[in-house]
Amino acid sequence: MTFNVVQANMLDKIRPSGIRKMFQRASGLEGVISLGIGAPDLQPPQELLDTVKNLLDKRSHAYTLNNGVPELHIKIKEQYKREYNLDFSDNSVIIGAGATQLMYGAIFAYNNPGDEVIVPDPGFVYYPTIPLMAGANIHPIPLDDEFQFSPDLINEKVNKKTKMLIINTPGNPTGTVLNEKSIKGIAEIAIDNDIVILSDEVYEFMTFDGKKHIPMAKYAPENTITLNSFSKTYCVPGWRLGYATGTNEIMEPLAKIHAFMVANAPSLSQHAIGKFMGSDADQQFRDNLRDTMQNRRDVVVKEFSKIPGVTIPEISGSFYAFPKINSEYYQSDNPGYEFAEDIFENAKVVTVAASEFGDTRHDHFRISFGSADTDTITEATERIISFVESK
């Protein structure tokens, strides 16, 4: 008998990440280097992982509240309040199975087929996606060339349909953290247009050479849902974990469709990093972390500027680079596509071509140093100026 259901209508508009494809294709192939997965790789606070451990015979395996854990909410709380000098009230802060969940209730939650969510242009692959799959429309906004996110663009496409706007900051694939200028224009807009914000800063603790992360709830707070994740911040992307913050009343909605999408994120993670969140290992780890990341990004700079016809644009935070290529290299529509793919066949280097991340920047393709020590990042660009230079 043949299968004959069919599948729903809004998968049509859906393509199969390119990231997970280069990830299965590498996977198993003996003596390839990923510079493709963007995840860390470094282990985890030991102090948490041993607070797992005491958590493990002390019921912390139960049903938790819809939202989460008290501990945690008011540790994330003070955290925002420490950092940024932001306060959040008792129902602000909703816990999820990470961030890419509560990102899917928040634009489920405040879009109807036919609204318009502006994205940035390049941005995550699940920016443009998820509103798609919500029936939404969606305007992709180029960068500008430092890869700041042009409030003068994005007014141009502001309607009466418009009712998201996404932020990545530090931003994923491009390295850049939006400056105050950039975060202050695409405030105004927001407010003076009744749009939500959705501000992704799951980076927000990798910021490079002194820079700070600007929260977008500083200039917005009653338009801005924040989201963040323990998975970069702790190095603990298979807990599943995260979690979305604002002001009661734009929460409020996102809280209505999370109860029915997860009846709890994972319980004993949040009891255990509650435990955790705010201590001093806590601040080590994260000072740590940066240190590491920051310190990658300076290797990849010095050796990936060695490979001919390759430029490094300016990296600030988070731990991807975006390199562009030369046009009298690779003389196509989409050389960043066609690089990668004779990287990987040829040099076992996987990279992401900018192509994944959007419409625009085809010149460039993407590298994560998150999982890639400095011997690694090393060894992959001799590889790849071995390939380049026998063309």
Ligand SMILES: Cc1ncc(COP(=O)(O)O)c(C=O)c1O
Given for the second form:
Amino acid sequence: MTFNVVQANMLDKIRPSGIRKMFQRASGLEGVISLGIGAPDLQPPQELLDTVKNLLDKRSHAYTLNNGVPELHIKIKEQYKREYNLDFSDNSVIIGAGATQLMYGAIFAYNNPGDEVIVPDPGFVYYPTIPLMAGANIHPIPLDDEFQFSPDLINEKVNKKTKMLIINTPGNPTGTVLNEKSIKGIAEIAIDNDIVILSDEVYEFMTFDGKKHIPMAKYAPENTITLNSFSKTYCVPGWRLGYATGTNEIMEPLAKIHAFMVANAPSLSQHAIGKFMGSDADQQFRDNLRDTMQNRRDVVVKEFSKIPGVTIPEISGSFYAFPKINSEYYQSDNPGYEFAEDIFENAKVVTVAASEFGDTRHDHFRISFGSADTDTITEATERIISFVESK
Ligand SMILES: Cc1ncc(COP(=O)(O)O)c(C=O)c1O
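Provide the structure of the form predicted in complex with the named molecule, given the form predicted alone shown above.
In what comes next, the whole complex appears, and the chain from above leads the way.
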């Protein structure tokens, strides 16, 4: 007799990630250029790696406190004070196994089945998925033509059941930094309607042309849980380390669930980053990473503008571009998907169709320049152009 495996009902709501599927299709194939995966390819800071080596002989292998090691809490709080003049108190920081785990925890900690969560469309793939698993309903709100999250559009959807609003700046997949008008407007809505804002700011340090990131906590301190991560900042996504900050009151439910979800985040990563964060080497690394990404961004804009039928919206932060396919080139219900498939099959370039990120921008596709240097970007563009011209 075979065991008939029946999955939990909530899993019926989940569609496997197309990004991972594409990743799998491409792996093992010769000559593929990937502009698909959202991770930076720089070597992590050497001082940080040396710190890990030194810690191997010490007592850094035990469980830590549920919310993380105090040294790292202090460094995170100092950073918010230094960068934004924001003060967080004693129980206001939780270290997690990546921003992903804290996102999961926060969504489950605040939403009952039937509650409503507002998410941006297009938006990071986890935003609609996790609330659905928690039994909540989602309201995807289209970003406006500049990919700002318009307070007016959000206001139309807010009702008594709205419990949480998820925002993301700088944005994945759009590469857009939310402006002060959007941040202030969203803050007012949350304050007026008692809504928790889950503000995903994992690309905080990757803003271009001198543009400043504006933390949501500046305008809605009592309503906001800020999510952040070391994955992108120090190019260590496999270390699984992120953090959440907020007032003691708003962090309490998250702390409760966190303790039972993960016990604690990886200890070695916490101790090492606790020692490294805030050093001169840290600042130099961040500056260099941002400059590298800005340089790649410039090449993406220059090169992708040469592709017939493709226009490229402004990229002010993160390491994503979200080009648009003009309708005369692809007459289809899902041009972004067709284009991504075609250039994968014919030009061996991996990108991600916009339909992975929501329902409103099917004429776009996402490219990540996190792991593609300028020569790679140029070669990818040449291949795409020669495919498009041969059509
Ligand atoms: C917007 C956004 N939030 C969160 C994450 C996940 O970060 P972490 O590696 O800390 O789980 C990602 C990763 O791609 C992301 O793009």
